[in-house]
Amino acid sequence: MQWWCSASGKPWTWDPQYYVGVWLVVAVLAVAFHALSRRARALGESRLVYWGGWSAVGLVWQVLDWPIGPLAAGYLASAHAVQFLSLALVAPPLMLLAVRRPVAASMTNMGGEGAMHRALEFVTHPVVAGVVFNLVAITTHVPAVVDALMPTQAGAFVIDLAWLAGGLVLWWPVIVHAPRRPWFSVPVAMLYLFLATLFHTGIAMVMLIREFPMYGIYELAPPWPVWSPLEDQHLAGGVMELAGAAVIFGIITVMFFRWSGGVSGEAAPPAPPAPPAPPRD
């Protein structure tokens, strides 16, 4: 029994495996989410958003545990791409949507006091958050970093948690809005999401056009019977490019229509009072 999913170099089998570390991390995440989501329901959050958040917790469990976890750790770059998209772009916004009200209320009540509050306010500033997410995305896809970390359980653990933390930081300015920044309007938030995910799109393009495998850990992995390591790398690039674009542009589209509907649906300003009638003779 391993603590965390890592590249083992052994031939793949479909025998279930149990990862104690994954279960512990998901349990801690579930307990924290449960406490916040109860407060969110008390503040009037909808049931749909509530269950969407719990589905995100389940998604984190699924992509970290067997079979996607070990496949991503040392067999398939395409499974690694699915894991990245799930942990960084799909699960974080669903979880933040479900708990945004109590989180925002807590930050407001703190009134800017405390080192933790100031650090959180700094790292979730849109400019800083975009830089942090891109640094995480680039660093964790550098071949030397991937090949060095994925064979060890601690290294694979660092990459997985970096993706989840980077995703939470990325989506925080758009969803939580605490503290409120007047200049960070919906159009600016849409532009922010587009710019903040450009580097991950560039990584996907590199994986698509490379004519030889980038990662030794997947090139030298035990043979996968369905496709070659290079085909798997191209598939990984396609997953990151197409699925990632679908998530980002899908959310940007929803934001645009909600914003444009709100603008067009605003009440017309009251008509100026009519001038007084001239006195009658």
Contents of the next structure:
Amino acid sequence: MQWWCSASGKPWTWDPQYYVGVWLVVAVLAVAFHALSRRARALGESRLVYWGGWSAVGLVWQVLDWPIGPLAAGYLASAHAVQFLSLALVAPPLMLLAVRRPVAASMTNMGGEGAMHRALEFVTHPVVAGVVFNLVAITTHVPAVVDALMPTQAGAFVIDLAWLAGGLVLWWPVIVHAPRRPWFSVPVAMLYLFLATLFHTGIAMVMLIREFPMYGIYELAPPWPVWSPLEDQHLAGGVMELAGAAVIFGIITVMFFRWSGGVSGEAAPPAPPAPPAPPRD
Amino acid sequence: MSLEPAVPRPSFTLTDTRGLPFEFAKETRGLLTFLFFGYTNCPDVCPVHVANVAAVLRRLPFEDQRKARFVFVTTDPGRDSLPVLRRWLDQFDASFIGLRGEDAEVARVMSAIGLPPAVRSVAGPDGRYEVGHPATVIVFTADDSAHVLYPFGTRQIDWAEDIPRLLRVRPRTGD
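The form predicted on its own done, now the form predicted together with its partner chain:
In what comes next, the whole complex appears, and the chain from above leads the way.
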């Protein structure tokens, strides 16, 4: 029995497969999200944002589990592209939006102390976050890396989790606003999103224009009856290019109008509760 | 995978998908010829191998396409009737040649090229079975010899690099 979806080389079947590792990861994610989102509701987060976050958890489950998970792992680059978009660009902002208040409050309560705070402060710095996201996006699309990792469960697991982690890191500075960085205004955040996702667009372009399939695992996989590996690769590039651009520019547009309408402050969560004052002697 | 010594283009006659005898050596002499033994119920190797060659041949200039033939010999004549063979090959390229013969005839041809014979698995309760066969495409060049075998796993990019070189092989002088 497989614990994670990987390229098996066997012909595709519509008989459902079970992946215990996927269920475990989604369960851990759901428990953590449940705890944080309940606190967010108590801090006044809207019902819409709360359910948006749960939809994102559901989306993560759907794209990791059968059928999208195994299709993406060993049969269709286009399913892999859907997985990438979902894990890196769609689910993270929805989840972060739903938990940003308690997360920001926790960071404030850390008072800038502790290794955890310092690590989060470093990795969520916009420059570092942008570099981390691009390193993940580029490395996990290099054909030699994909062909080496996807046939193994551990390798496929690393790629999937790297996308989710990379997405959370990318979106953190824009959504969580903690630690506070006064220079990271809405226009700067818009520019950050645009620049940080440029390379991702480049990867999609390469997939679109290549004359031959880039990835051996998809080219040599048991055939998919509907389209050829090259058509599948072009579809994958199109999905990454168009759907990715739609997500990024959609969010940039919303940010712009909220900011230009003078309500840009609404994008930021309300100030977290102040840490308890130290007792005076 | 290089063949040392080169394998001469074999002479054999099997039935093509029109039901006519196809004399392999005569019909393909001097042409770049891809010879593959497989079967249409093959779930993985055959369709991928054939599709990859087809994808690259389609991109060749018309003049080069005319100098190339793809010949598919079924190792499962029990299920691969001539119409079945034709329909299956048409998915890849209508110009691909399908040949059928009795098991013993096909085994003789494979042996002449130095390939092991196809082996049929025991049929399951539903009557389905698989056929083990060499997963290699043998390529005969214009000098009527095969110098190289292409195993399963050969990518389209590899074919795209090699086919123009294979097309440049000149016919043997004195023929």
